[in-house]
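Just one chain is shown here, as structure tokens, and it is the form predicted alone.
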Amino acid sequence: MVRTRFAPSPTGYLHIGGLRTALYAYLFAKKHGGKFILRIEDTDQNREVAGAVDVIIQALDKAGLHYDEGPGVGGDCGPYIQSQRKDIYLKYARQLLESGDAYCCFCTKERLEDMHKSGATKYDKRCLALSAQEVQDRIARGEPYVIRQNIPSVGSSTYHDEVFGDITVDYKDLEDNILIKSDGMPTYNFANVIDDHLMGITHCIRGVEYLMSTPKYNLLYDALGWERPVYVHLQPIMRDATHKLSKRDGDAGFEDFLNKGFLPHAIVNYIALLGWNPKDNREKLSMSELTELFSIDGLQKSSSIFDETKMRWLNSLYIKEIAAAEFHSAAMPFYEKYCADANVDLEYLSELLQPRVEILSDIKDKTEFLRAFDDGAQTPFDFSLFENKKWKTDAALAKSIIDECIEITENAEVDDLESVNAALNALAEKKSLKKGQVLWVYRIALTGAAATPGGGAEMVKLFGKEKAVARLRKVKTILDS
């Protein structure tokens, strides 16, 4: 059975690149009827951020990547948090010591720093020369030590990667990495090999930064007599041609884009296409379609550049097709943030906005009219908004028809948009004006804003008759002053 894993470090948030790695591992497992496992790699306790594990789990859930085994779910290969597996790693480290594939290193931090200052690019194997008795004596005296991997000094290693083909690395370019730190905790380089084997991982899907260090892991597999997994290395997602997408440079986390108002699956859909080609040029794909189409031979050797504008476009397609109730629910946090005191029919506002926003944070600008001119607004009414060159309107025209606009609104059936528009059209005919002139003045008088998600009749329905009339009367007072 195919078994893949996503093994993030709990450092605070789920990077878009990490989410894509998880997505590909998930899609591959599901396409082949396999299992997708979540493992938390928290061996570097100094970098762990409190609550980060929950952030990762919640992000995967929102993205629709539901793991089959892992924290909170369980499984036959647990525990799935590395810090809880310390004794497991020590067992295999001792086995490597006995076979000579690892050795104890007592070098101090100062000695290692001096070595590197002198120009050394890797550890010089000094402690490999210690006798077994000397090692035992120094351990007995309580000297701190680490366990290092004993990598051959000569020769090379070749392995096959499903994306990049055969990769050959000379052993002389590899360092004797630390497997077990002085506190007894494993390093990533060791723990990931042990865990992948014990958890039955058949396909190791991860970032390209591990491409050249994989021979070190293969030496461990071979030394322990284990079968190597299939390797799939992924190129990074780039901000531009020379820079990776990074949190330091702005938004790069899954939650960042959710907070901007991107829908979870729109993000998933977009990042699926950053490094993978479905071969039929489709861009909008459901999770079931992604699962059906995904294949390793569609993965690209080149990096992909993240284009937020393109993701906005894709997100707009999803927003337009989701159910009205789903859009309204998704929009509520943005209403609470930007329209908390608006006192309008929010469900109807959602009806107006759904075809007009690309991402949910567009709600801020699209509802500016609710804040620009209201009963308690501090911003003075901008009479220049009445001026429209196309319709030849101005504040004087507004003043000449404001009483009729108020009367129409007082008599309006606010849910009958056609009757409101018919009354406004009749007013235009009565005053020998063009329909567009009256409609423009009416909407501006109601909203005090140049752009609104609907015309005057829609604004009356949104505000309700009482509030709409109050707004118009306020404008009349200002016009008459």
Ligand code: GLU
Contents of the next structure:
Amino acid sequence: MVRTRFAPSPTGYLHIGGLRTALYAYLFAKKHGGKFILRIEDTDQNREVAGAVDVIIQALDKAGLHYDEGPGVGGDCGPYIQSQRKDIYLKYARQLLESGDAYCCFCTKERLEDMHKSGATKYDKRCLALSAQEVQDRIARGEPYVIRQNIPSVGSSTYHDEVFGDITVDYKDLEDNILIKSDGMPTYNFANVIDDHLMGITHCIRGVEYLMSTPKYNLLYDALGWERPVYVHLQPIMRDATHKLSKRDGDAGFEDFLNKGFLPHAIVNYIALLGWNPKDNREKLSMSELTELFSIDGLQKSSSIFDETKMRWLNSLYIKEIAAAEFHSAAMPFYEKYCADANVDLEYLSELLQPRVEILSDIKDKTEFLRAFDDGAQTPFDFSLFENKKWKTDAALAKSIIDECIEITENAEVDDLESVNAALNALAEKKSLKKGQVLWVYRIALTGAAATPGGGAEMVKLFGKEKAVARLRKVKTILDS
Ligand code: GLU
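What I would like now is the form predicted together with glutamic acid, since the data block earlier showed the form predicted alone; can you produce it?
The next block holds the full complex; its first chain is the one shown before.
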């Protein structure tokens, strides 16, 4: 049975590149009726961030990547948090010490620094020469030590990667990596092998940064008599031709994009296409379509550049098709942020906005009219807005019909858009004006904004009669003064 895993280090956020790795591992497992596992790689305790595991778990949940085994879910191969597996690694490290595939190293930081200063590019295997007795004595004396992998000095190793083909590395280019640190914790270089084997991982899908060190891991698999997994290394997502997308440059975290108002699945859909090609021109794909279409031979050898404009476009397609209630609840945090004092029918606001926003944070600009001119107005009413070149309107025209506008609003069935529009048409006829002239003046008088998500009738429905009339009266006072 296919078993894949996502093995993030808990850094406090889920990088969009990490999410894509998780997605491919998930899709591959699901496509083959297999299992997708979450493993937390937290053996570098210096990098530990409080709450970081929950961040990952919640992000995967929002993205719809539900894991079959892992923290909080359990499974037969737990614990799934590496810091809770210390004894397991030590057991195998001892086995490697006995077989000579690993050795204890007592070299101090100072000695290693001197070695590097004098030009060494890798550890010189000095402690490999220590006798078993000496090692025992020094451990008994309480000297700190690490356990290093004993990599052959000559020869080379070739393995097959599903994306990059055959990879050959000379052993002389590999360092005797530390497997177990002096605090007893394993390094990634050791733990990934032990865990991938014990967790039955069949396909190891991870970042390309591990491509050239994989021969070291293969030596460990061989030394322990274990079968190697199939390797699938992925190119990074790039910001531009030469830079990786990175958290340091701003918004590379999944949460950052959610906060900007991208829908989780739009992000997932977009990043699925960054590095994988479904071999037809389809771009909008549901999770079940992605699962059905995903295959390793569609993975690209070249890296892809992240294009937020494209993701925005994809997001706008999803925004338009989600149910009204779903849009409304997704919009709510943005209303709380930008329309807290608006006192309007928010459900109706959602109805007006859903066809008009591409990402939810567009709500800020699209609701500017609610802040531009209101009880707690932040900016004074801008009378130049009455001037419209196309309709040849101005404040004087507004002044000449403001009383009728107020009357129409007072008598309006506010939920009946057509009756309000009919009344405005009748006003145009009565005053020998064009319909557009009246509609323009009416909408500006109501909102004090050039752009609104709907016409005057919609704005009256949104505000409700009382508020609409109050707004118009306020404009009349200013026009008359
Ligand atoms: N913990 C590693 C990382 O976050 C995962 C590498 C892997 O998938 O094996 O880079």
